[in-house]
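Take a look at this single chain, the form predicted alone, given in structure tokens.
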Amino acid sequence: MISIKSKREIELMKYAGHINYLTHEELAKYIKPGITTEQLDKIAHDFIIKHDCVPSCLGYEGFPKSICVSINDEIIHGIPGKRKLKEHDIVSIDFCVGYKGYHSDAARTYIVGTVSKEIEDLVKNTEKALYEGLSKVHSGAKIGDVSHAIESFAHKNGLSVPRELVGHGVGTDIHEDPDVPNYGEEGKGLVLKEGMTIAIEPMFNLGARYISMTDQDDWVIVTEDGLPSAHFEHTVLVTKDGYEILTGE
């Protein structure tokens, strides 16, 4: 069921979103060769708790950590552990923050040291695609308008879109209706309404769009061809004339 959030609910989500943003800012200080993904998880976990929130991913459908840390060809759901970041890696960090029963969801892909221009462009264009999608958000727009803008930007820049992975509604649950695909047709799909809160999250592959799952606890999804993938996400509020980013500053 799709919910329209009240003013009180929106305020709670704004706080959850602000702490999500601040946690990403904190993590960015530590993204460098040699740090383990488990250390990043602890930094995020402690920071979220310190700000009277909860790491919503921890225990969600059995997920064992507070954040998802996905490296290079890992698209989503990388499980933090002893693995160390290395020079020339890209690392996507995705997590949810809960406050008084309401959640926010945001992801960023970070470059570790330096990478090739091809991979740098993958990261930059995935982030730009997020804002291409956001530019179509307003009350009365169709989800297909958002989806088409993201997909068109990917293809214009020679990138592919894994179709099995989509954005979603956010609120009292991490994943609510409606789905927000990163591909679609303009003028098609559900009508966005003022007060809806959705997570828009482009995931682009440098190679083909096809994905597979590793044997790591049935969580980690990777590119089938082993080429890198990038991921950016914001939780936003649909407004009458546009949108408000809840996971921004």
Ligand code: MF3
The other form holds:
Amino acid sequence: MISIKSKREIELMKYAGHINYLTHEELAKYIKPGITTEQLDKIAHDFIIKHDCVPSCLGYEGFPKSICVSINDEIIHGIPGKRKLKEHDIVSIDFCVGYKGYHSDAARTYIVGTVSKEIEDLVKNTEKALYEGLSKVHSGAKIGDVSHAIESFAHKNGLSVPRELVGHGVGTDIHEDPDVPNYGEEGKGLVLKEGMTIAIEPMFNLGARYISMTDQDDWVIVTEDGLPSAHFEHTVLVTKDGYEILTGE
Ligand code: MF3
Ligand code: CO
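Just the form predicted alone so far, so send over the form predicted in complex with the named molecule.
Every component of the complex follows; first up is the chain already shown.
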């Protein structure tokens, strides 16, 4: 079921989204070689709690931590632990913040120190693709318009799109209907309506689009060829003429 949010619900989601943004800003200060991914998790967890919100990934379908930290070939759902960030890594940080039963979901990918030009372009173009997708959002647009804009931007830049991982509705659940794929056809799919809240989240691979799960745990999803992947995500409100980013300033 696709829900249209009331004014009150949107206000709660805006707060959840704003704290999500501030938590990302806080974490950005600590993205340096030597920090462990569980240190980042603790910083985020404490920051979210301090602002009267809940880290809604914690315990979600059994996820054991408050944030997902995915390094290099890890696409999403990396579990924080003893691993340290190191020079030349790229690291995606993705998490949900809840306030009074309403959620927000946002992700960013950081470059640790320096990386090759092609990896830098992977990160930059994945972020640009998020805005390419967003530019298609308004009441009356089709989800395929958003999906197609993201996919064609990937292909134009020689990147691939893992098809198994998609954006989604957000609200009282982290994952609600509808799916918002990062590939698709213009003019196809569900019609967006004012008051829907959706997470748009391009994930692009430098190599092939194929993914696999590692044996270590049930969560982290990696690229099959071991090449890096980047991820950017915002939760947005669909408005009459466009959209409002809820996980921004
Ligand atoms: N943005 C991630 C997603 O949409 C966050 C999920 S929370 C987790 O899958 F608990 F599943 F990690
Ligand atoms: Co998401």
